[in-house]
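Coming up is one lone chain in structure tokens, specifically the form predicted alone.
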Amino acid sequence: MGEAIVAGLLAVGFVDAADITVADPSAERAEVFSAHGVATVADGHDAVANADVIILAVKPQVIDAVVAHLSAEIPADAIVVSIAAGITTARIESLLEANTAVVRVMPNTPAMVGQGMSVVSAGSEATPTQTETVREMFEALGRAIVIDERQQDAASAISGSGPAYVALFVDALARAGVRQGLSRDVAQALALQTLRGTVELIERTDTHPEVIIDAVSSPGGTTIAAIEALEASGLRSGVFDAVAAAVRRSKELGS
């Protein structure tokens, strides 16, 4: 997630490579970010000393490991912002100096395209100033919104888990056209233009999805048969199922 960010920040021009500056330890990962032409360095202190804007991509697992390895070099006006998965903005925090302002982002993937989705949620020390500075960082890689941080572990559940939700059902229904006597690139390209398209006409017309999926069902066609079968197979308590399970999993890693 953390090449995503800075893949799609450079991309639309939001800040030069010459500004960002990326720690990881792993030499083989500090690779792959010099080849988007930003400097990288092994350890955490020598990328926050002088930074505006930090940005926390690690996994929930270390968090608390990383901040306090880091605490003491933030700056005092500083904007802290953590992506890790169910750690609260009051967990970070207490593991650092007081009155630090600390922003929660949950991206996604698609951020690295230009087409990512973000829930933004301000700390008890953020500002909205503060606030509104990296909901606009977020913005410029796709679409990013200000929300209670008590809807975060359900907004990350669809957004955040969504993109894994949406290549599943893509290579479903690819895999379908190939069961049926297609070739896998044309099974492919049927199954993501569909995606695309729908996804457009639901968002141009502000139609909702019951609408489209009664107009392309005609009484006893082939649509509508589909339909029954997928509801018989149990999709959309599936679906349910599944982002009830990622919203539990976001408040055990934040426990």
Ligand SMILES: NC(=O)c1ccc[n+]([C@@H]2O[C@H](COP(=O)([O-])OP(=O)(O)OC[C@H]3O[C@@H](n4cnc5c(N)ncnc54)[C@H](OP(=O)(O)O)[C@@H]3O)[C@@H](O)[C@H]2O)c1
Given for the second form:
Amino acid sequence: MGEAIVAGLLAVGFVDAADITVADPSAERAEVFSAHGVATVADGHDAVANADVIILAVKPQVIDAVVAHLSAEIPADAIVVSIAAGITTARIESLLEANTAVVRVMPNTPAMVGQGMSVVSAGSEATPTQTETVREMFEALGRAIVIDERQQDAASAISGSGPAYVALFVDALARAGVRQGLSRDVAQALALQTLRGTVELIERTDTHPEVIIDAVSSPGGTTIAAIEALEASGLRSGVFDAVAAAVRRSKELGS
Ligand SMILES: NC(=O)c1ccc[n+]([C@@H]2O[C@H](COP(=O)([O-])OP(=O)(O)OC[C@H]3O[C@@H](n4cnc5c(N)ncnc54)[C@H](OP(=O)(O)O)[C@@H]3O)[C@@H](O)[C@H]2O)c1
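Instead of the form predicted alone shown above, give the structure for the form predicted together with the ligand, please.
Every chain and every other molecule in the complex is listed next, the one we just looked at coming first.
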């Protein structure tokens, strides 16, 4: 995710490579970042001293240790951005010097291809201007919206985890095509383009998804027969349960 952020910011010229320093303890990962033309260091201490914005792109399990390690070096006017799933701004603030601005962001993996969806929330010390600066940074990776932090668990269960649900659906549709005699390549191409086209159709016509379902469902036809089978399989309630499970897990990680 750290690489997606760096690559996205550079691709749209939001910031020069000369103004980014990446800290990663892994020499192998550092090489990946060097290929983008940014400076790399092994220890975050050597990256934060003059930073305007510090993005913490480490796993939730190590974030406490990383923040505690960097805390004394972070400039008083820097914005600290965390993308760690489930970790609250209050928790990060508690590990930093008083009054440090913290902004929490949940990006998603389509950011790697400039089609990310990021949700941004201000901590108690971040000003609206600082929050907007961070939102604009993540807008460079696709779309970014500001939401109240209390909605982060729900938002991340939709857009943060969402690429996994969508990939699972694409795989299921492609396999169903294989079951009906199509080659995997053809079945996957049909599934992917149908997904892409339907998203575009819903967005451009600004219609409710139900309108799209009705438009394809002729009375007594093939699509309504398929929809009947999908409803009988509990697809909708399965999605409700899946999102609720992700929200529960997000709360557990943050506690
Ligand atoms: N993947 C997603 O879809 C997604 C979506 C939204 C948010 N997030 C959040 O993004 C964060 C990163 O996730 P990821 O999937 O990108 O994980 P990742 O691939 O494991 O990346 C984390 C990187 O941080 C490095 N690291 C570990 N300790 C460090 C330290 N002390 N200082 C500097 N770097 C350190 C790791 O190095 P080593 O490999 O050597 O340990 C690794 O290169 C997580 O908090 C996750 O919740 C992920």
